[in-house]
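Presented as structure tokens, the chain that follows is alone, the form predicted alone.
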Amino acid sequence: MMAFSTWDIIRNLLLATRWTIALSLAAFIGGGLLGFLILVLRIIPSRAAGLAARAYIEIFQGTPLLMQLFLAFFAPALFGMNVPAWVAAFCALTAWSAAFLAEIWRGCVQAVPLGQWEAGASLGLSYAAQLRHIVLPQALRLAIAPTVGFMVQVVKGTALTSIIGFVELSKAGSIITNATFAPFTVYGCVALIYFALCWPISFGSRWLEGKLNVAHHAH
């Protein structure tokens, strides 16, 4: 058995950090695009658009994440794709992002007073110009800060992808584990980068709600 010193451990887990970052940044930003369009969808005066939008969010957050990770990383082989791991986590972790930032964002739209709406109607703004130019600046400073806070769980979320064979922060946390039989240091160190990328995101989360909270009260 080759011999692991802690700092192996350590450099090797921050390197398998890396691509935790990267898969949570990328499908963040992916399920922040996808989300949008969802919410538009879902907030639109449009029968089907929004019966179409609720499917999605319905789906999507009534099933398990690591489910929708199976399907796509193995349903495309029925149709004789091979998918790799990093896609297939991607997009898993991408739409199931979108259904919980559509409906975050939703709650924001809707906290905006319905004075605001008629205010704009009285202006003879269309529905479309009422959303650009005075309910979705309004519903964007009330986003902020639990749209960060949802980063958090975006990042915990990938840790669910080693399961389909994605090499991020837990599955290498479990390969070295197999290679140095020191599970206690290992997870120990996993738990502790865990926490490194999470904690500042709360912090700046329960910060920024905070502050938005504050520069509310002074107008």
The other form holds:
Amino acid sequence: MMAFSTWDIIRNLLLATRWTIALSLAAFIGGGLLGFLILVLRIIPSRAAGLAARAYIEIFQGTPLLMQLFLAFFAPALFGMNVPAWVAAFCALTAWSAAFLAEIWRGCVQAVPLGQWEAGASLGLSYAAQLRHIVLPQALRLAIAPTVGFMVQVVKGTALTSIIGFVELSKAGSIITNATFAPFTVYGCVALIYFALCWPISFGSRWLEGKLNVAHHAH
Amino acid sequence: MTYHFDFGAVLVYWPALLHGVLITLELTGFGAVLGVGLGIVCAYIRLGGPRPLRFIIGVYVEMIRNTPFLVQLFFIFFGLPALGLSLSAIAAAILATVINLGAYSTEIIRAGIEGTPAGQTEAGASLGLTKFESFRHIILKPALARIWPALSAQIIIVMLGTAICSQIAVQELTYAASFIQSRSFRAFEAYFVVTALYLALAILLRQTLRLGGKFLFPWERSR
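Now that we've seen the form predicted alone, could you pull up the form predicted in complex with its partner chain?
Entire complex below, previous chain first.
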């Protein structure tokens, strides 16, 4: 029987935190790319594309992330494939983040005054050129703070992947609890590590918001 | 190799699904009412209360908003008994939901109150209202009306988040899915049906909250 000191608990949790960070970054990048695609579908003047993008956002925002994880985990089995937990976790988190990011960014695009589009049109720019050179650069500035803020949701979302068996911070917490029978200490430490990851991001998001908004109002 | 879908094998367990829906709604209902109530109290203290209390509420809000609900739930259900506070699964789930939504709604309501022009409070004072009356009628109600869409969105997020309570064996909708798949071996169909139920619940809840907003704040026209 091996005894766990508090240091052993923290060390093992910190080792597992690497996987939380890796999965968060991967899902954030994947979600960003897919989210951008959905954003474009959502705003281009095509009814079918807009409808498809809205349905996507509605479905992924209107169902629990946990269900999306379960479906990503069980659906490939229908075709005789067995996906490892991390693949299912990455796919579900990416699809889920994409829906939220697309919706956040749509708000930012809509906040760019219509006159900017019209000004671009009057210069003879194509729709794509208006989007690329006039609207998106302005929307990007507005999008930075809420996008950084959403990263906190992604980090917290990775906790759910423990339920389908991906060993990250929360799963490590459960495993260590089963070995040490010290749930108070272990889950307390787990919570503090998540806090240490997320709070600086939240703080940064608020700082950026203040900074960028001041500049925005000054125009 | 082709797979034959069999949703019938899942739907015969409709009493389990119905029970799951009811427990999910119970968690959401308690969570929403008590959580928003907690948020109102905390926002009130945060804006005008004594400094140490304001600080404590600030710490509470930041702690909850920057940690996963799953960990909060495990801490309450598995961790608190070490301090001598043992809760049943459903009580722990309700407590976690209330604490979670309380933190988010504190921030949302505070933002709404901070957006209220100072002239309104002064107008209340000039009418001879007490501090509490002025808070209730002049500050809180317009603030709630303004942030009602944000609050509704958060309540729906909390409803979807209650899926996690299945992990401490609360018999809500996700638990029903796990139960059905363990009986029928139809994992995909079970989770698919339950996911569709969640989507329906989310849409229904959103419409209900929208109607509720119209009823509570009839002077707000912009929705």
